[in-house]
Amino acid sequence: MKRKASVRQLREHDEEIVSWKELRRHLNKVTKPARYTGGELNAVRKDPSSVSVRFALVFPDVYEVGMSHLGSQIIYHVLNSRDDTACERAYSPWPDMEELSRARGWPLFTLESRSPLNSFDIIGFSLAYELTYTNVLAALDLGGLPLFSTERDERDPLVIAGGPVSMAAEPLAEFIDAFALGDGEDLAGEIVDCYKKWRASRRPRLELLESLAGIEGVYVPSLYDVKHSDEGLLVEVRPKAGAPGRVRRRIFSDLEKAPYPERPVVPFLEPVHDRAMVEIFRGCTRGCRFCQAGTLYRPVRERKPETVSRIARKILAASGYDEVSLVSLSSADYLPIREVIEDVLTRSPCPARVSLPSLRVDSFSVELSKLLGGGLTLAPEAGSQRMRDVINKNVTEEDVMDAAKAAFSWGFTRIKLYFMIGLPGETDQDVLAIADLAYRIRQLGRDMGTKPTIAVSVSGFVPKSHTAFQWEPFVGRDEIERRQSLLAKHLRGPGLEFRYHDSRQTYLEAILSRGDRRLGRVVYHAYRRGARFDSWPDMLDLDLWLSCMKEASLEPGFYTRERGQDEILPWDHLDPGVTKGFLLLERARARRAEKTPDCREAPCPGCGVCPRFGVAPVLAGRDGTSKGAGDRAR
């Protein structure tokens, strides 16, 4: 879509490109029109003439998914708390709305003011999943921007992206001006300040990018020359124009001081997660070797219980929600969790429920689920003890059976179990151990006088960057499907349910999540040929993607293969804080099925985050910091 006007022209006229009258006339032609209307409770609308910087925050998926994303709510709040900045929201239009927009000549617009993306100073994408890459390109195109960073000039908005995927998003390097790595509470404001200073200087756009590269946590891909060998191996990533050799992610060390949205925007449509959300802590100490989030959010930083309770009560009062979710990577690890739950249940301004999105596999978590009155989902991750030791899950079979016994004794008749298949070193016996475990849990329930239902959910394992398994191969789509079939044959009978993730999505994720910059051509051509919403199983056209890879002379197997330990990886110049040496040590321990203890209680395992970043774990309800890790940080 061609640009309708320059940023300067749009500001001078201060007019909506898409009028409410015109929008209302045509929205009955699309599904779920409320995705595009705006006007929600607690949405912030500022007069564009009263601010210095306009920021469009784009989530590259539909409204219902984006409105469930806590990170976007936090950044929206942080930016709108500034007097000089107006932050507005946009989401990917469903294909029927995209078709209507192109037919009517509508650009992608924000919900607050219905302004086109190209009228903003900065456009920021929240990247939570690799399979939204084509939606990013669609948003840029519909918003009236050149797709490639090199084609933008001083008239165009600055295009940035943040979120966990940004730590390994080389396939988007040609389309994004700058990536914001790590915690965004301070980083977002520093980017705005840098932009304001550059705009006042009236200097070339390149100087803006060079200035951004000087901010800790900002990665400007155009300031790095990337070279590959004839075999496709990455040979060199060379910084230029004073860019750092490695870009270190940002850490907000004290969540007690972190801004938090106590008046969240309340969606008109039911979102994927329809509840208030309070982040009780960030990070995790468990050290699961497959878990990328466990690396990217270290060290653990907990909020005080009184802070959590206060935020929860304020959100409930300001939103009308009747449920609050206490969010973290492992909520049952929060020592004062029961105290917080009881406080929210008894002191909320209105009757409210509490939910926990993540639980341990133990009887305490089951007890919490019973207290909260919700369903019960346990994640052993692997069926055999050997595989649980390989991935460092630190869950024994006794833990699993004790949790199941507690569940049945407290009246649960349905237990959901979550597993992965395709893990490094997994055999058919390990796969069948999933079915065996489900059978034994079902029998336990029957022996205790219930008629249990055991729902087994299985996803294919994807080796992720910045983890101990980043060098491991993806076992392949055919092999994932074979193991799914193997399980399906053995998970039959009354009281057993079996669901599994789409192997096509797993395969594409395995390609993109460890991809290099050359895959940008594939993303571009897939977008041009109609790829959208690849994270939706009924929307994904895998053959289209494979065809685009073939046209780019790239082999899928190159990206799903085992990586050499001395090989330069496409994300090596992005520093998560955890050292590569520690990840290699964990890989070696995995091959020996040797466990690494939780650093909440055990001595510091030496991942490197605390001493290198000058931070320490912050644990609520305890004196000081955790053993070992905090001492080493000091």
Contents of the next structure:
Amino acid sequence: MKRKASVRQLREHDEEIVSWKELRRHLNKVTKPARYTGGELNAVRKDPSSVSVRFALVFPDVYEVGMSHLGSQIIYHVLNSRDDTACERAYSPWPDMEELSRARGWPLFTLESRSPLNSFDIIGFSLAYELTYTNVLAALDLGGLPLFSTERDERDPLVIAGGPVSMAAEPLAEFIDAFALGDGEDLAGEIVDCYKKWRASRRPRLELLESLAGIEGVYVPSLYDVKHSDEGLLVEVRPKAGAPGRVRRRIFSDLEKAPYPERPVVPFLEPVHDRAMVEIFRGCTRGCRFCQAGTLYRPVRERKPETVSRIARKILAASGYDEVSLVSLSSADYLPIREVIEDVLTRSPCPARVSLPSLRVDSFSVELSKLLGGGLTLAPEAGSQRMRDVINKNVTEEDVMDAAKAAFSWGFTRIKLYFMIGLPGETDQDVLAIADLAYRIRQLGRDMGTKPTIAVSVSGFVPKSHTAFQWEPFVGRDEIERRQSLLAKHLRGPGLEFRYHDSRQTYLEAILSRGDRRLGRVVYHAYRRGARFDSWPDMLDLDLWLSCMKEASLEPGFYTRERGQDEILPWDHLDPGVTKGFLLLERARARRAEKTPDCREAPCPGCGVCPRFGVAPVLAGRDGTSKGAGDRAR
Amino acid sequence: MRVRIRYEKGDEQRFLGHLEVRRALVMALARAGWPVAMTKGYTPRPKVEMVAPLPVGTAGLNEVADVYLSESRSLEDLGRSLGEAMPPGFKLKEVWRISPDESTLETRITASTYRVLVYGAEDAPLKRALECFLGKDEAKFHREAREQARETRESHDTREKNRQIDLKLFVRRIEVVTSAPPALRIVLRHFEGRTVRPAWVLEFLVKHCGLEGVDPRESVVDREWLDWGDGGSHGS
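Can you now output the form predicted together with its partner chain? The one shown was the form predicted on its own.
What follows is the whole complex; the chain from before opens it.
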């Protein structure tokens, strides 16, 4: 109750922004103060009195990371395109800034108007990864909002969250009023409309939540009662007040009609991805069984090549970037990729490079890399053919060696290779196959007269919700480390580099990403005890997290174990479109190391998205509207 | 073609570092469509020479940079297009042509004039501290080793030697110009590209001249103008 009083107090001074004079005097005390000063090119500053809804878009990580996030730029653009809405941005303050803010009494404020978060109508979090949960709580707390949804009343902002993690963010269920599932292009505006209507009605806050639950794609966790058995198993998720039994993810069916930030906000501080981004398609048809994005963005929807080129030219002219990234989950799958690259290279308003964030393992992708300049990264994901078949990474040994051969003949001497360890059914032999593959590629390079460097990068596999592996156990932190050192022992020698991901983070991610609502208490206590920026290896305090779990009488092993196929999973009431039956089928195929072909080329494997949600793959470069099977020659 | 631009790094962009300012200028030049020449080598970069870099936290009312162009353009066109393309918080003030053979400006800068807003001090004690400073024969200031190591590529011995700087050699003029809060005007010399920061002078005043209640990090520093050899001086 005490905390709530202080929030009320803050709200009485809603109009009070953090003054520039105050900020200017003290910001020299923190690292990279420009993270907090805004004023970027193409940032949208609207007069608050000229709009009816003020929306604060919060990315729960540091500025340079948040500014590289395409989804946030899209939502910022969509909301600011509305005359009645002003969307402003805020990012997590680095601990030195949090400390200074608390000392000076500054709330977390937006960059555009330096208004405190609690002066907004709606706060929208962008959830890109699970290890930002404590930053979400920090942002709410520093923004002057009650942390728990139930503590907020009619005067408090509506707190929503979107992004891929929203599809399984039960640990945040008590803190977030509503999750926006799936594509936000239409959904963001519908939420704003719903909010406006409710505010005009002057009805209780509960009615806002109930009407939000009526929007397709909005999940209001407080309208679902969850019951656990004594063993902790989820036994019931019961909707209340007319909320749907399952909430469907939203799909924006035609990207050609989607609004796109052609004048993106250009940060002064170098963002982690310092380039213009054009999304060439959404969704991926490859069907890798470990990949959550592969489920959550189905079906594949491509933009037409002329649209991609036009957007690229506009962004370059409006930003001054010297590089355009053609973004998607597998950019080499885009049939007209070559013509788009050539168009961007030759017809840009200023000289610009092109980069592709995600390439396939084949000689075509290597050729593209050469065309674009820069390094070469290939992701076979697993070392042995058996494992690659298990995960449905449709890459053969021959593809890998062909790609490597092409790379050396094109003059690459350094090849980066990405793998995962800890995959379902993986043996030591499979792990050592990674080293073996690296050796053979190095030998190939030597045979071709080069002095190759093979940089192997390995991360631990975390089973994710909404994938064929959602029931699989996480192999354990010790086991991940054992396999890492097994590999390290074998990956030694000239021309070999080996890097691996922090196993502590992998472990925490494995706990949180299949977490249930009870983990909310753990997130809460971890936040209260100082956990922040858990996705930053230097910042993560795993012992703190584990002791918070102990205090909450929750076992990490409960979350990392294998799940029963008849168990109710904490995200089962959120419908990605892909059916559970299909995921189970895929799991069975994985166990038999059986492949499922790409739906771009082969007959429909029956994942369920298209018939159930009334959508269809959209493939550009042919008739541009619908898919046909088998005729996409590469 | 080589042109020199004079621009403002404004109040609200004071927290940008030198590299960020460079990046902002290069992107503005791209938006303006200037045919900027590229450096030779494996990773060609736009040929833009920044002069006398400003630290994070300092605004600059009359900063200077040289831009090399691969083809000639009229100064009028260049000025108009870049003026429109400057990012928020920056202003283009002047564009003029200089000889491509002219030696680099960096080593020819002779002085920087700063205005420093000093929070936490009254006029009288500040004036007393200045008198104390001006009365000293030397004012040895120790730079933080960490800061120095980051900024220079000098050898260990040179670094150790350079860590100790006599601020008196650099301060050409220092005076109180306004009050409540008081502001100082400080003119600092540059020697062959080397100079000192107003915040260091302030730190010295706090540590050795009895100035109380002042946290040098809280000072607000604007560089008003730069002077360089051949009588060239820009700024108001």
